[in-house]
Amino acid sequence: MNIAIVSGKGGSGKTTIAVNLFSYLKDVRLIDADTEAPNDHLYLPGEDATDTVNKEIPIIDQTLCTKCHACADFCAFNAIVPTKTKMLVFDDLCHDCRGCHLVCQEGAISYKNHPIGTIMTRNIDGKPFLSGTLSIGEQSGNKIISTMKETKSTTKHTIIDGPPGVSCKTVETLDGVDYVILVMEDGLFGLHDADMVVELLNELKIPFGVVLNKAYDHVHVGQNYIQENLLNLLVRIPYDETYQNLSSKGKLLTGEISYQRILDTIIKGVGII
């Protein structure tokens, strides 16, 4: 089973969810999706494997270009642009779908292989765990993330800690996956943004359920939105600085028995077995 952890903002608690709900299970493995600020690994304290990962930048020979235009007109983000002379390549802009090499009729296009980031590969309690890394001044993860969800294992489950947000990486971290856990901070702010990804998964057609987390007795908006637009509540976390000062220590919360509760409830709900 596949199961993709997002939420609408940072610091909703999605890493606490993802980490822990790795240590608990067995046969599961996990990958970090979050490119740009990855940090499961300071809770999976392991020796590191490291590979790199290239996308494919287009080299145009111009001498065998045409200016016919039709790689600029097919490549929606603009990597392409025609001048008087040649035929422009901007690097930064290319999404690696290689389109430009299918439409071009006249051979001219090749690749050459650029480095966007790496992907760290840890084994805890013989589980594996991956997490990327986008190189500063990139511009998109999603290669990363795809290779990492790519990536051959055995284990029955696979936990992806995805972006916070409806980014290119949220949608590309929800690709293929069968149930997502969406964590959303009880309160107005987190509402607010945990509707934006509702609206996403709604879309997509994908099941899902809602941890509210962080939940006071005495505001009730995050309950109250819940009710009114019948969303599956998988759990309510309340608010405890036991969970906040471990968390903030770099510390798993499956040593706390009311955090075990928490765990058995959340893979009750997704069907985990």
Given for the second form:
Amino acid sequence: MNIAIVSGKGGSGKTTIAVNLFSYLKDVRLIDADTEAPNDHLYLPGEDATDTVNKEIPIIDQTLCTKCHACADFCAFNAIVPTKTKMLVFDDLCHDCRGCHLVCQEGAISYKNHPIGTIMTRNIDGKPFLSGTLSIGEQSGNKIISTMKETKSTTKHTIIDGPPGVSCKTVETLDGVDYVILVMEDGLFGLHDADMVVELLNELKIPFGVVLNKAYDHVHVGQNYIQENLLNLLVRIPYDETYQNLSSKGKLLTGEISYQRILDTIIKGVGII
Amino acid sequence: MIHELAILSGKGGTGKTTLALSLIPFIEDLVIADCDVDAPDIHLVLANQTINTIPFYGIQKPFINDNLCTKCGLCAMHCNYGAISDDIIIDLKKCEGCTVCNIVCPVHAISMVDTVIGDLYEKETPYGPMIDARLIPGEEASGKLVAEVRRISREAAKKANKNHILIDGSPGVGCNVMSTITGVNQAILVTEPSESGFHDLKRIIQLAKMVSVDVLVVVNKYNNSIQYTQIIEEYCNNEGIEVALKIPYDKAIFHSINNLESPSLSTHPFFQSDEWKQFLTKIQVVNI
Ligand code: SF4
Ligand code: SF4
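Since the one above is the form predicted alone, can you give the form predicted together with its partner chain too?
The complete assembly is shown below, putting the previous chain first.
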């Protein structure tokens, strides 16, 4: 079973749920797909093996280039800019579409690898853990996410910790998953941002359940939203200072009896067997 | 000259928007730009009226004329994003709009059509005009939508003769954030005292350096971990960056947001303190 953990708002507690669920379950692997702010590895120390992820960017042979602009006119991402003397390639803007060489009549364009980030692999108690990091200055970690998801796995389950929000990187994360755990932080912003994710999940027709996180006793915004929209509430996790303190130090919560019960409830609700 | 101040954080949920809402009442001559296009929240609190809605066409997407298509499969072979299936159905959510399929199709069955990726809104708030946007969930090219919010904000500032733009950004360091931070006059980086807060702060500092933007750091909920606050302060010190404000954790701040109130306008004691006043003097858009 492939399970993605996502949230509309950043800081909702995705990472905490992801790393603890991973540690608690057997026969599971974890992918940290929040490549712009990958934090799962802080909770799961171990030896790393690191691979580079590349995109292919054009190199233009200036001796063949007739400065016809065809490539610059074609590039939908403005990664090639014509100047009087040469075609300038902006490496970070290139989206790896491999289209420009198709329009170049002179055969002046070939491609070279350009690193966009890394995938770190760790073995945590015999369970595989992959973490993707987008290099600073790069635009999109989508290829890092898809590369991690394509790596072979023999485990029964995969948990994918996704990025916050509803942009294309979330779509990449959700591609091919069986179930989504939507972590919603209680409060006005939390529910408003979660609402955008609900819209996306309904459109993609992926079944999901909600974890209402950092819930305060006298705040009913989140609870009301879930009821009004007839969403499936997996569990309500109260705001708890012990949890916050341990998590902020990069510690797991699987030793807390109360948290084990929370995890058990999630596992049952999702139907992980 | 128009002065742009961006509020950012590598990690989400550190209190960017809360800080923006607290600052807004203190800035005169202001246009607000909410660039967090996949989670825009400022408008929820500043309950403003929408004056104008502008659809934003950020991308061209392919449409296949089934009468012409011979199912030769060339387009699917060339699409580097796996957006076209073997039976030549386009998954528009995966499409990045590169137009490669359009040029490789030998029978010209594919046409590229301008596609709306989100809406921009011109709004009015008690503190001045505001521009925000909402990405259609799952759409590509959110960075372009951010750039458009900034462009229209600058236009609005010129039109209304305003000199300051306050920009609320999104978490992360990718295309949205790069569109948000590039070319601003100053950026405030909001972090929290935790292992992940610190880790993500280092990444956004690196990005700010790369694009040569001056930054100030704000540690939110600093009393949740004095130890991590010190680690962050030491790190910033070494980097030559000022930690300009430390905000204590207080449930009242969270509640004022739920009550649709700017935290700094509530009777919350922190916003009467000298620390807060001193912080305001360090922000270039505040006239004191
Ligand atoms: S490969 Fe595509 S995105 Fe990259 S420079 Fe060429 S046309 Fe532009
Ligand atoms: S426009 Fe580019 S990304 Fe979209 S379907 Fe065509 S080849 Fe694929």
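Positions refer to the first chain, counted from 1. The shown structure was predicted, so the numbers you read here are calculated from the model rather than taken from an experiment.
S.K.: Looking at how the rigid parts shift between these two forms, which one of 54, 236, 23, 86 is at the hinge?
M.R.: Answer to the hinge question: 54.
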